[in-house]
Structure formats: structure tokens, C-alpha cells
Amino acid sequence: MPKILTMTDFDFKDKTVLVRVDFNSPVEPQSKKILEDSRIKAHGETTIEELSQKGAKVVVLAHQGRPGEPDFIPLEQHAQILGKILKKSVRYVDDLFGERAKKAMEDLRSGEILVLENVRTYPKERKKGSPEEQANTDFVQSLAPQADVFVNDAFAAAHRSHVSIVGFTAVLPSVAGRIMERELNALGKALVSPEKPCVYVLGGAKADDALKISEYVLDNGIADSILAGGVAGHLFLAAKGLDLGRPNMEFLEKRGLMEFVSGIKKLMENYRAQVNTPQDLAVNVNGKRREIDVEELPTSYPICDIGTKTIHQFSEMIKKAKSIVISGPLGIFEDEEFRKGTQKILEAIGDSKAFSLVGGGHTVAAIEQLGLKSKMGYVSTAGGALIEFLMGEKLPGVVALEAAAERQ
């Protein structure tokens, strides 16, 4: 884990605590009702209910949604859930950083809670900038003064230059909070002293990322195998000369995907051995499920899933690794007849020792929908941050948190 200082290093009894957290929720668009709160419960139930237990008076910092877009909404529904998750009274103040927010601050009582407005009705936010620029925003200018400590436990947005991420490490002791330090943790056991060997089960449509992911944990011998399926191990596969068929070829070049192919190609020539493309995939006939070999390629029909042999050759790998990362579904896992491939590698993975970090939206859904998560040893609910970090790119949120534990 990179050398910041944690909840554990700080007194909060009687202290005004601005905890930046990730709220940010799926809403319906017309009603702009919450449909699901799991990221609410998962900083209530721990960085937010540790610090009003310990006699903070805890001010929410969050964001919901882009300007514009259905999903930005002001955060009373989230305050309200969160009260209903911790049975306790929850504040909201429909103002951010104005006199009306600072006087529910200072209204606080230790051990009580309040969520301030949407951090991205400030039109500032999102702005990139460093923690000592971001510390000039009257946002920051306002709201520091009356808190003691900054706690940052949006590790899914820690990617981000923003204001409410980085600017208040350059002005307050700033510590992780405690959905960031368990990311971090399980982060480091995945990427920077994975027990070996290591495999990463690299799925999904977005498979620019698969490339990025794999020149930097095999350039840095991190990971012993990468196993390719999804859209990642179509793309592998063109990238070995093969020809996968009309309507897949259409795909990847309408998906902008081609251009990754020499990168691949250097990829799998520098680590052959390390490199695992499906042997065999499911096509989509009419609806139905036929299993070919990649030899029977090109195939006039769409690729949905990976077949049968390479479901066996990725469990036996599975099998024998220490650890695990896997992003990505193998396949079109939403359609029963495409479901096979992604649940049979994600239940190898749920019945292996190893340690297993499972990371983005589409892999969480599937272990949900397959009540797989308690097998799992770390399920990562980063998105963008996760991908970053595991490219070895430094994340702006964490690199602030390191130089305020210089500093403090």
C-alpha cells in the first residue's frame, strides 16, 4: 500500500471531518429515483459510521451523475438512505460551500451527520488541476477553515484531478478512509507482491484497455498469464492473422479496435508462452448457442462466448494460480445461451485458493446475478480508478493523500 496515513492515525473525537465519498448511484431517469444503493452502504456501513462513532462531526462531500446528464441529481435521497442504513438521523443542506452549508456545519454535534449539495454543482469540479491550484478554488477556500481533517474514501474517483478530491489534501491532514485503504490493500496484493503464480483473466468489451492492462503487469512481471476471451480475445485473435468472420471484423472496426492490433502483435511476440487466446468460441445461430474451433474460422455468424476447451484450459490455469485478477465478462453473459463461459470461469476462480481480485460494472454484475461474491477475495467497485491502476498509472486522489502523509 503507498505510504499514507489511515483512520487509524487520527483522533477524531469532537473534530469537523469533510469525508469525500463515492455515492454515485444508478437513477431511474424520469422518476430520478435511486434504483440501487450498494455504494451508499458501503461507505455508510464503514468510514461514515467509524468517524460518527468516534465523535466526529461528519460532513458528506459527494457527487451524483455529470452536468446535463439524467443521472445528476441533488444528493437529499442519498442523505436519506443513508440515514435508513445507519437508523440514525441524517442532515442535508441544498448548498454546497455557501453560508447556508457552513452554518449546518458549524451546527454539528459530535457524532452527527451532514451531506452537503452535489460537489458537481460547482462548475469548477471537475476541472483537472494540482492540490495546491485546487486549494485556491473558493470551494476549498470556503469550506477548510472549518474543518480540522479531510478524510478521501472515493477511491472510484480517485483518478480524478478534481477539486473535491485533491484540493483539500494541500490545506487540512488528509488520511484514507476506509473503502480507500481496503482498495489499496487489495490492490497491492493483485499488482505490486502478487503471490505467483499470477494470472489476469482479461475480458470485456473494452479491450484497449486488455493491451494496456498487459503490457504493464508482463513488462513488469507481475503477472505469469493473461487469459483473453470477451471482445479482448477477439481482438487477440485478429491479431494473430485470424480471420473471425464478417460481422466480428465489422465490429471490431466499428468499435475503433483495429488500431490496437500491431500492439497486441509486438505483445504476443515478446511473451508467446504468457499469452492465452480461446481455442475454441460460441457463435450466436439464430438465437442458439453452437460451439466452433478456431480453426473452422471465419465464421458468418456473431461470437458471443468462449467454448468448452478454452472454459477447460482457463480453469486448469485458474487452478494452479496464487492470484487472481479478473475484468471483464468472457462473453455475452447477460443471454442464457452465452452465459456459460463467464460463470464457469468466475465459479473456477470462487473455488480456487488463490486470492482473487475482481474488478468493473459488467464482472460485479455477473457475480451478483450468479450469488458468486462471497467466493470472491476482493470485489473492487472502482471503475475507471481500477483500470488506471492496474495500467501502473498513479492516481491523482492517492498521490495527494502520499504528500499530505509527507507533510503531516
Ligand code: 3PG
Contents of the next structure:
Amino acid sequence: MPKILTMTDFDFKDKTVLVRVDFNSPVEPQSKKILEDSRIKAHGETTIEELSQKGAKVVVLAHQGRPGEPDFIPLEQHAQILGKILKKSVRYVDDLFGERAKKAMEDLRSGEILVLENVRTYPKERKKGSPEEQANTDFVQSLAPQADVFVNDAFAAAHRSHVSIVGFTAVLPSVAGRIMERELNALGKALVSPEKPCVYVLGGAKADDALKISEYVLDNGIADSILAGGVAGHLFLAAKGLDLGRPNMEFLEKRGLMEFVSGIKKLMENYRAQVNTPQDLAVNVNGKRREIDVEELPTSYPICDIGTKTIHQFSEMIKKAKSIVISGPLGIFEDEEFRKGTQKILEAIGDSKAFSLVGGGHTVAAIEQLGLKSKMGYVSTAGGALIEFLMGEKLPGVVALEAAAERQ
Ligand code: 3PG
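Following the display of the form predicted alone, present the structure of the form predicted together with this ligand.
Expanding to the full complex; the earlier chain stays at the top.
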């Protein structure tokens, strides 16, 4: 884990604490109702509850959606949900750093919780910048003098160098919240010093991410094997020179994924034994599953899952692994006909004694639906931040906490 301070390093009693969480949740576009509250629950039951218990005056900063998107809504609902989860009153003010926000902060008593307005209502919030640049904004300049400490708990947004993520770290003592700490510890096990053999299962639709993650974890001796499924599996097969058939090649072309073929070819030349692509596939024949070997390609039907032989081969490799990372489903999990690949691979991971890390919204949804969450080593709350971490990128939110720790 990088050298950052945690909540254990600070006495919060009677202190005003600005805590940046990631409450960003799926929202029903018409009713604007929050559909799923796992992130609110995660931050609420850990960091926010602990700060309140320790007698802090807790001021919550968070974003929801992006301006112009249907899920860009105020944080009033989030505050209500948080109150229900914690079974205590949570205040909300529809102001971010104006007089009403500052007055609400002033009125807080020890142990009380206040949620401020969606930080993305501030037009400069999403402009990228260094902690020092972001500290010069009117947002930071207005709130920081009223606060004693900044807690960054938003690992899931730590890949953004936004004002509310890095700005306060330049001017306030700054520590990681419990979710941030937990994520960094778990991810360290998968990336910094994984027990060997270490297997990365990469699926989902973002095949370009799969390439970048594979390059990083193979070049750095982190992973011993890559198991490619989902769209990544298709693209890796195409990079082997296989014609997948019209609907499948068109899909890859439309998504602009063919430009990554040369990078994947190079990866497979360098790591022939480590990169595993599907040996059979399930195609959609009028809504029904039909399995074909890759030797039977091209197919005029859409490929929607890995086949039974591949499931068997991947499961055997998972059985032998000591650490496993999975990001992205191996097929169209939502469709019962094409659920098998993802389900069987997740079950194999659940049955293994190895440390496992599960990331990505769709994969997390799949394990929840299959009731496998308790059998997994660690389930990340993050999407994009996790992917960037697995690619070996430095996350600005974490770097800012490291810099703050050095100064303190
Ligand atoms: C997420 O949901 O992945 C984070 O909250 C980041 O959201 P963003 O991609 O809108 O910055």
C-alpha cells in the first residue's frame, strides 16, 4: 500500500471533517430515483459512521452523474438513504460552498452529518489540475478555512484529478477513508505482490482495456496467465488472424476495436504461453445457444459466450491459481442462454481457496445475482478507477494523499 495516512492517524473529536465519498449510483432516467445504493451503504457503514462515532462534524462531498446526463441529480436522495442506513438524521443543504453551505457547516455539532450539494454543480469541478491548482479555486478557498481535515474515501473516483478529489489535500491535513484504505490493500494483493500462480480473467465489452491491463501485468511479471473472454476474447481471436464471421467482425469494427489488433498480436508473440483465448464459443441461433469450435469459424451468427471446452480449460487454470482477478463477464450474462460461461467461471473462482478480486459493474452484478459475493476474496466498488489501477496508472487521488502524507 502506498504511504498514505489513514483514519487511525488522526483524532477527529470535535473536528470539522470534509469527507469525499463516491455516492455515484445508477438512477432511473424518468423518475430520477436511485436504483441501487451499495456505494452509499459502503461509505455510510464504514467511514461516515466511524467519523460520526468519533465525534467529528461530518461534511460529505460527493458527485452524482455528469452535467447534461440523465443521472445528474442533486444529492438530497443520497442524504435520505444515508440517514436510513445509519438510522440517524442526516442534514442536506442544496448549496456547495455558498453562505448556506457554510452556515450549515457552522451549525453542525459533534457526531452530526451534513451532505452538501452535488460537487459537479460547480462548473470547474471536472477541470483537471494539480492539487495546488485545484486548491486555488473558490470551492476549496471557501470551504477549507472552515474544516480541520480532509478524508478522501472516494477510491472509485480517484482516477479523476478533479477539484474535490485533489484540491483539499494541498491545504488541509489529509487521510484516506476506510473504503479507500480497503480498496488499496485488496488491490495491492492482486497487483503489487500477488501469490503465484496469478490468473487474470478479462472479459466484458472494453477490449482495449483488456489489452492495456494484459500488457502491464505480463510485462511486470504480475500475472502468469491471461484468460480472455467476452469481447476481449473475440478481439484476441481476430488478432490471431481468425475471421469470426460478418456480424462479429462488424461489431469489432463499429466499436473501433480493430485498431488494437496489432498491439494484441505483439502481446501474443511475446507471451504465447501466457495468453489464453477461447477454444470454443457459443453463438446465437435464433435466440438459442449453439456451441462451435474456433476451427469452425467464420460463423454467420453472433458470438455470445465462451463454449464448454473453454469453460473447462479456464476452470482448471483457476483451480491451480493462488490469486485471481476477474473484470468483465465472459458472455452476455443477462441472457439465460449465454449465462453459462460467466456463471461457471465465477463459480470456479468462488470454489477456489485463492485470493480473488472482482471488479467492474457488470461482474459485480453477476456475482450478486448468483449469490456468490460471500465466496469472493474482495469485491471492488470501483469501475474506471480499478481499470486504471490494473493498467498500472497512478491515480491522482492517491498520489495527492501520498504528497499530503509526506508533508504531515
Ligand atoms: C464511477 O462511477 O465510476 C465514478 O464515480 C467516476 O465517475 P465518472 O466516470 O463520471 O467520473
